[in-house]
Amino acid sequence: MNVTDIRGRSRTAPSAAQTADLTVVGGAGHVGVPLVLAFASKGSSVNVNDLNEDTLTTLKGGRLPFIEHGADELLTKALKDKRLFFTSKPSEISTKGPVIITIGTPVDKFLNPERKVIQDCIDALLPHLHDGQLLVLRSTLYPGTTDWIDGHIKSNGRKLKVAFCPERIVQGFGIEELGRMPQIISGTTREAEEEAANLFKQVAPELVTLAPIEAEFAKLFNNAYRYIEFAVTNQFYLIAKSAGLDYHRILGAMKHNYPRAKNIPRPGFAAGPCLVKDTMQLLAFASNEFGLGNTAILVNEGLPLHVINALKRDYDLTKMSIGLLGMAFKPEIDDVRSSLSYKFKKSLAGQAREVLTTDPFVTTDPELLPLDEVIARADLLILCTPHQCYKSADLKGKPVADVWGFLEKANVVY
C-alpha cells in the first residue's frame, strides 16, 4: 500500500510485519522456534524470518516442523491472536525492534571457523536495519566473533548495537528450559548490554552479565565439558568390557548413594549438531592443543567403530542384515543432525549383507522402515537410540548390541 508523507512524497507503508515488536532470523529452526514462542507467549509479537519456506509454511499452517515439547498450543496460541508474522527475505525484518540473528559459526573439516556464514547474514541484513537497532547473535560463536561482527558493521558505516546471548536449551525442551533457565547477557557497549537484558527479562527468569568473549567461551566450555563427560563414561566402558566385565553393574554401584557421581552419565553414542562442533570450536582456537576435546572427539566418534569391530569378531557380518534401533541423535527425538547412527550404517554398508533401519520419530529419512519389518528380517540387532519404546518391543530373541545398558530383558551380545 501506497501512502504520501508530509511532503507529498509517495512511499510503501510498513507491513504489519515491518512493525512486529522483534524479528528472529532462522526463526522456523530449532533455535528459532522456542525463541519465537516463548516472546509470543508474553505479548510480544514476532516477525519469524527464515529461508525455509517449507517450515513457514508449517508452522503458518500451526504445525511444528520437529518435535518440540510443549509448543504445540503455544504455537496455536499465538496464531489465534495475530503474534507470528512469517517472512523470507532480508527485506521484509522490523525495523522497529530487536534482530535476534539464530545462525552461529560451523567448523570446516579443517577445524577452522567459516565466519562468512554469518557475515553474509549480517550483510543482507545491514541495509534494512536502522541505526540504533539492537543486533542480538543467538546461536555459538568462535571466540572473538561478536567483537568482529561489531567492527564489520561499523567498517560498513553503520551504528549497530551488537549483543551476544548464547541459548543453551536442551534438543526438544526449549521451550520449558528458557522459562527456568538463567540467560547469558553480553554486548559490545553498555547501552546494547543494557537493551538486550531488557528484551530477555521477558522470558528468562534470571540474567548473568559477560563480556562478549567471556559469553562466547561460555558457550563452548559448557558443551565442550559434557561432551568429555560422555567420553569419560565411554572410556570406562570400554576399558571395563576389555576386562570382561559389565560396565553398568559397575556404574550403578559407583552412583548408589554417592552424590560425588551422581552426575556420572550412562555410555552411549555423543552426538548433535552442537557439542562435538563446540568442542571442535574450541579446538581449533587453541590451535590443536586442547588435548581433552581431541581425545573426548577420538573417544566418542570413534565407539561406533569400536562396537563394529567387537561384533565382527564373533560374527562373520558379510552373511548378515544388521537392524539400526534408532536413527535421532538422541531419544524421543526428531533430530537426525550429526547422529552417529548415520556413521553405524555408512560404516555397515560395506560390511554388512544389508543394513536396515528403523525409527518411531523421525519424518525425513525415505528409508526407514517399520521397526516390525526390521526386527523380522535383522540377524542381528545394535541399539543406537534408546527411544523408550524399543523397551518394551518383542525383539524376537534376535542378537542385540546395546552399549547403553537399556535393553535389560534382551538377548544383549556386547
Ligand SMILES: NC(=O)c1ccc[n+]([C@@H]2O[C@H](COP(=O)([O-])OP(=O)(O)OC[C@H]3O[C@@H](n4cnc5c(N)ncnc54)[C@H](O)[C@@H]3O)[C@@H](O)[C@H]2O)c1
Given for the second form:
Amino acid sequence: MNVTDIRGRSRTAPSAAQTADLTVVGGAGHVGVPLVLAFASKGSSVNVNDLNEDTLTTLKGGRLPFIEHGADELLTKALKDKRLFFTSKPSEISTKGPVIITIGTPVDKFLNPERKVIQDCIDALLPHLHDGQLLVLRSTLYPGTTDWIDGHIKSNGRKLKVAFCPERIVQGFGIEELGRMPQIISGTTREAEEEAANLFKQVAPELVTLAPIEAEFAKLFNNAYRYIEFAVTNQFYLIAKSAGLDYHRILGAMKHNYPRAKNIPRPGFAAGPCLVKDTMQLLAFASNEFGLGNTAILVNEGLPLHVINALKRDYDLTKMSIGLLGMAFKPEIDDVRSSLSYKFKKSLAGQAREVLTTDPFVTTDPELLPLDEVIARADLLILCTPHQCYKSADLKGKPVADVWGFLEKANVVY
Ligand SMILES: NC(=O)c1ccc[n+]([C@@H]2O[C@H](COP(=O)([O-])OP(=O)(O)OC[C@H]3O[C@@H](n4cnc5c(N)ncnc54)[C@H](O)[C@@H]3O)[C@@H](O)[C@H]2O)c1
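Here we have the form predicted on its own; I need the corresponding form predicted together with the ligand.
Expanding to the full complex; the earlier chain stays at the top.
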C-alpha cells in the first residue's frame, strides 16, 4: 500500500511483519522456533524470518517442522492471537524491534569455523536494518566473532547496537528450558547490553552478564565440557569391557549416594549438530592444542567402530542382516543431524549382508522400516538410540548390542 508522508512524498507503508515487536532470523530452525514461541507467549508479536519457505508454511499451518516438546499449544495460541508473521527475505524484517539471529554456524571441510555464513547473513540484512536497532547474535560463535561483526558493521558506516546472547537449550526441550535457565547477556556497548537484557528478561528467569568474547567462550566451554563428559564415560566403558567387566554395574555403584559422581553420564553414542562442532571450534581456536577435546572426538566418534569390531570377533557379519534401532541423534526426537546411527549404517554397509534401519520419530529417511519388520528380518540388532519404546519392545530374543545399558530384558550380547 502507498502512503503519503508529511512532506507529501509517496512511500510504501510498512507491512504488519515489518512493525512486529521483534524479528528472529532463522526463526523456523531448532533454536528459532522455541525462542519465537517463548516471546509470543509473553505477548510480543514476532516476525519469523527464514530462508526455508517449506518450514515457514508448516508453521503457518499450525504444525511443527520437528519435535519440540510443549510447543504445539504455544504455536496454536500464537497463531490464534495473530502474534506471528512469516517472512523469507531480508527486506521483510521488522524495522522497529530487535533482530535476533539464530542461523546455523557450521564448521567447514577443514573443521574450522565457517565465518562467511554469518557474514553473508549480516550483509544481506544490513541495508534493511535501521541505525540504532538492536542486533542480537544468538547462534554459537567462534571467539571474537561478535566484536568482528561489530567492526564490520561500523566499517560500513552503520551504527547498530550489537549483542551476543547465546542459546543454551537442549534440543527438543527448549520451551521448558528457556523459562528455567539463566540467559547469558553480552553487548559490544553498555547500551547494547542493557537493551539485550531488557529483551531477554521477558523470557528468562535470570540474566548473567559477560563481555562478548567471554560469552562466546562460555557457550563453547559448556558444550565441549558436556562432550568430554560423554567421552570420559565412554572411555571408562571401553576399559571395563576390555577387562571383561560390566561397566553399568560399576557405574551404578560409583553413583549410588555419592554426590561427586552423580553427574557421570551413562555410556552411549554422543553426537548431534552442536557438541562435536563446538568442540571443533575450540580446537581450531586453540591451534589444535586442545588435547582433551581432540581425544573426546576420537573416543565418541570411534565408539561405533569399536562396537562393530567387537561384534566381528564373535559373528560373521557378512552372512547377517543387522538391524539398527534408532536413527535420531538422541532419544525422543526426530533430528538425524550428525547422528552416529548413520556412521553405523555406512560402515556396516560394506561389511554386513544387509543393514536395516528403523526409528519411530524420524520422518525424513525413506529407507526406514517398521520396527516389527526390522526385528523379524535381523539376525543381530544394535541399539543406536535409546528411545523409550525400545524398552518394552519384544525383540524376539534376537542378540542385541546395547552400549547404553538400556534394554533390561533383552538378549544383550555386547
Ligand atoms: N539445536 C540446538 O539445540 C542448539 C542449541 C543451542 C545452540 N545452537 C546453535 O544455534 C544455531 C542454530 O542451530 P539450529 O539447530 O537451530 O539450526 P537449524 O538448521 O535447525 O536452524 C537454522 C535456521 O536458519 C535458517 N537460515 C539459515 N540461513 C539463513 C539466513 N541467511 N536468513 C534466514 N534464515 C536462515 C535455516 O533455514 C534454518 O531454518 C547454531 O549456531 C547452533 O550451534 C543449537
